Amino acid sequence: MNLNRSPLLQVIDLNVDFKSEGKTTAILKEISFVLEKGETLGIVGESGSGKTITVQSILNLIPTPPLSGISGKILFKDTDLLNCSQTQLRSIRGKEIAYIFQEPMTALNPVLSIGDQIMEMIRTHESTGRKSAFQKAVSLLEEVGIPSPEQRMKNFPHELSGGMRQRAMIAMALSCNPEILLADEPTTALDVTIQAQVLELFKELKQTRGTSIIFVTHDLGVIAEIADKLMVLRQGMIIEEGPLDQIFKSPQQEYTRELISLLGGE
């Protein structure tokens, strides 16, 4: 065993600035954390705390503008993603680190079938023919619990329910067996029953695939179901972090105590 093995992902002193109407604002301030293989990190905080910007920074998904500056290090297997070219990042996005967006209707292409979109992802990153890509896409839809997967391959996003669309997004994210899933509030738009099913799916993926997950949400009740570690953001800064059980049992910050009280923690 290599006791000196580096974390799968390490974010060091991440700073992000936005510029609007000539004014520069610090959005993230000195964000640092690590993610190990097979681990789930939950990121929580109120709206505007910097949760989504943190995960978007990992794959350079923040549009310019408003982005005006970014500094620090984001090390994926010792490669600094902030110093990667767009070509290098494209080879990593989807294949090694996949992003699951909050609202599938805006993330999925409305003029392509679900099957075509999953197959396109597979064929972009793997040397495989259309038939093999089709079979793999069907298997992925089945894995995420979509019934009649061959039939659903032909459906367009608007023909699926919200829960089905989110499952299709997860299937697409899993298509190249990434080591890390970045899940940006993937259960927010779902009803309670479907939300529970999607959370169970994430737990199964972690157990069966050993996938590492960064799960962003405003809901500590959701985080309690899935995370190993918790990071609490406020106004672009980490105010508390550590093992989930430890923070739930003994939060050190008043803001964290308020979140646990307001958002369904115990």
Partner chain sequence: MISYIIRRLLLLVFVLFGVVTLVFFLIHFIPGDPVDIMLGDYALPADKQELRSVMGLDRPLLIQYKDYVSGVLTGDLGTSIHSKRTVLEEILERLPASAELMVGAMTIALLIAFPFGILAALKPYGLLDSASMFASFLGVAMPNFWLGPLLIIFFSIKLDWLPINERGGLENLILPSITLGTAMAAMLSRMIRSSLLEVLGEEYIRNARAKGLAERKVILKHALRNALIPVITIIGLQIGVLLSGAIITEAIFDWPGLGSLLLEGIYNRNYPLVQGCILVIATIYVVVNLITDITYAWVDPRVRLS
Given for the second form:
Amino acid sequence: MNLNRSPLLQVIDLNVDFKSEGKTTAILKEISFVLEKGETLGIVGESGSGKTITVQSILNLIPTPPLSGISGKILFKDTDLLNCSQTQLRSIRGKEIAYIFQEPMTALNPVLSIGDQIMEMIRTHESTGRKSAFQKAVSLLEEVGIPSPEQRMKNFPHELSGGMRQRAMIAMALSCNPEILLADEPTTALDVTIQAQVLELFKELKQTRGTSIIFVTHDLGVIAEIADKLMVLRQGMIIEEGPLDQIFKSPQQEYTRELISLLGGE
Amino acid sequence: MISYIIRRLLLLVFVLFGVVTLVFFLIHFIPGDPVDIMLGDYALPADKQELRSVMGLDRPLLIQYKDYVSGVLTGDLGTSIHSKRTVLEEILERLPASAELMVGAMTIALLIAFPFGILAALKPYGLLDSASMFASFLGVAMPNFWLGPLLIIFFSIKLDWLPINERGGLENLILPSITLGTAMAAMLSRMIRSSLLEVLGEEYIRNARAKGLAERKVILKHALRNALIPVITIIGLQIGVLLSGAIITEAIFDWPGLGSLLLEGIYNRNYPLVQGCILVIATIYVVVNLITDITYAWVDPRVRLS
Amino acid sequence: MFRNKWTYAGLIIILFFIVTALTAPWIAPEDPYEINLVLQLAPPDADHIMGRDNNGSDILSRLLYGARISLVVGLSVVTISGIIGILLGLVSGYYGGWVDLILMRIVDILLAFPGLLLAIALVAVLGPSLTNVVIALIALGWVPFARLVRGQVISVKERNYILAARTSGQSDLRVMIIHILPNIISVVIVQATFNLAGVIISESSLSFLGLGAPPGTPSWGAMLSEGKQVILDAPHVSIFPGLAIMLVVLAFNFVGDGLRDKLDPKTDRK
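Provide the structure of the form predicted together with its partner chain, given the form predicted alone shown above.
Below is the entire complex, every chain and molecule, led by the chain shown above.
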């Protein structure tokens, strides 16, 4: 690692507490990691391990309640995302760091057309007119492999198939050409064949755009195809991390070995 | 969507037919001879006979029914007993006052319900939410025939700010509108709150924030649009509450609308007029409900496009 | 027992209301019908804390007697219309088919009349009296019960234990009363509590319009109607009957909410 250059994203000692019915629970404990430019970090863990909370913390997306306490540092370039103004945060959300949700059916607004939702994103961060935003949205839909994109612009989320919806969501996330994509189980809600296609799309984006990606999943098989390095979460703690090959070859933890052996059995 | 509208229209026709039937038979529920009751004990036999034949009461029931239905279809609601004018004419004369009151009450209700409902949802269980919850409990429980007099006592008698009794300018409309609109405001603000609160927990709201949108846009564009969909139906049903509440409100403020006309008809045993008023009020309600239901379906693209 | 302190406040008010209604003849300071024209519209003072009305009658005494009217009308309407509605709802939901179809179309037609309109119409033709108010409110009051019960029956009747009872050769009536009704009675009780509040308001409304209790009767609604005639000279006549109506309605609504939280945990809580 080049010591003179600070990493693109650096999370240091992130602690997150939730409070419900008067009881405080530590959801994340001492999470630290680094994401370099062009790198893809896989975060693996079972449900409840805190992987979604980790990526949502980066953009400060967790509502209070249940959130009751958050500490540590999340440095994007030189800005601490946990300690910056709302305006600054908003200018980073979507533009510099974009989020791809697991379930596009619930994450896309049901009463707004796909086109509206993509154009809204573009026009929030760039001062462009409607027409050029429309053109840009169409070419984005084309890039993520949606056929006859101009017609799809007018469609509402429920009119698209699951795979197309997720592609549209990815197009939206890409619309401001962000430096980092946070992808939270982006293939889990999809059929196996569609899953493979969407994963292929991520690989392409990685190569053509050089975007850094944090890819969250419970499925090691998916991560093996795309990640450069890996982080295994369990009960809110990192139990193992390192380059992909190294972890697959010689996992240090029993838990990781189990995950890998499950994969072999498939 | 089209087939939905057609189905609703068919149901509307059926319901209106039922309403007309019920209103027709209303006069036959009268214990005793309706003509005696309408004209009083001292009426001349010749007058009675005349009224009986004008109203067709001397003919077989089925013929009367057929005549009534075909009359209603051609806009003939019968003749008012004492004034000898057509019922439709008298109703149309009073309709503007009622419409004015309804619009006033609706405006008050929406002006109160939206800000309070939205603010309460943004800080649930906060001070404003609790206060507006308590106020809405009061608003629903407070009968309008009490609220009206209280408003008169306070604003007209003690403070002498606003006029009472009789229709006129905007200042005459204020107290009746508050009287009629309060219950709806109370109900609606709770509905808006709970609907908005539910929507604010949705993933697409988190997504809107993740896109970097300003909070105002997240609430007004993304959340409110979705939250309003169920609220539209409630507004339609609440218009029924307004329509029947208007009868009482008009009585409190001597407001010359449809409700007062109905009550005059009842007090004077002017049954053709009573029938006409009830028919018109019920029809307005049914049609307004149909319109809100169709609006509801139209606003939600998931329904509109299916 | 209840999660919400408002429920207890409601229970206390209702208890107070019932005791008042039952004991009115003994606790009322004066005869509520006594006319005393010399003291007409006397404002409240230490002896008569609510003052006197148009006839010089003691408003407090009339208010206490008024509780009896509200209670009797409320209970009789809700009980009778509840029973009718439950029976129709059971039959309609259980058998379905044309019985259900016809019943639901009748409901559609009755619901086309907003709020009190049909009650006003019925009282208008039957003639103004408390009995006719009760008849009119029963004629409409069964509708919400029937709709509620029908929906509940439809959701319950396909459950295994009901199916088991049906296939074991028990009579339909027995299945409905012994097996289905106990499963749905809690939501009916919640509905009945809210309906009581509604009926008390409806009776007062009709009496206010002069379509219910005859003039001079100490119905809370009629008292407000008299108060309105003298509102310029004696606002105190209008204050107390309305307060009584509001408190009782509020109390039934609070208790209804509390019961719903307790008996029907499916519906969302505030």
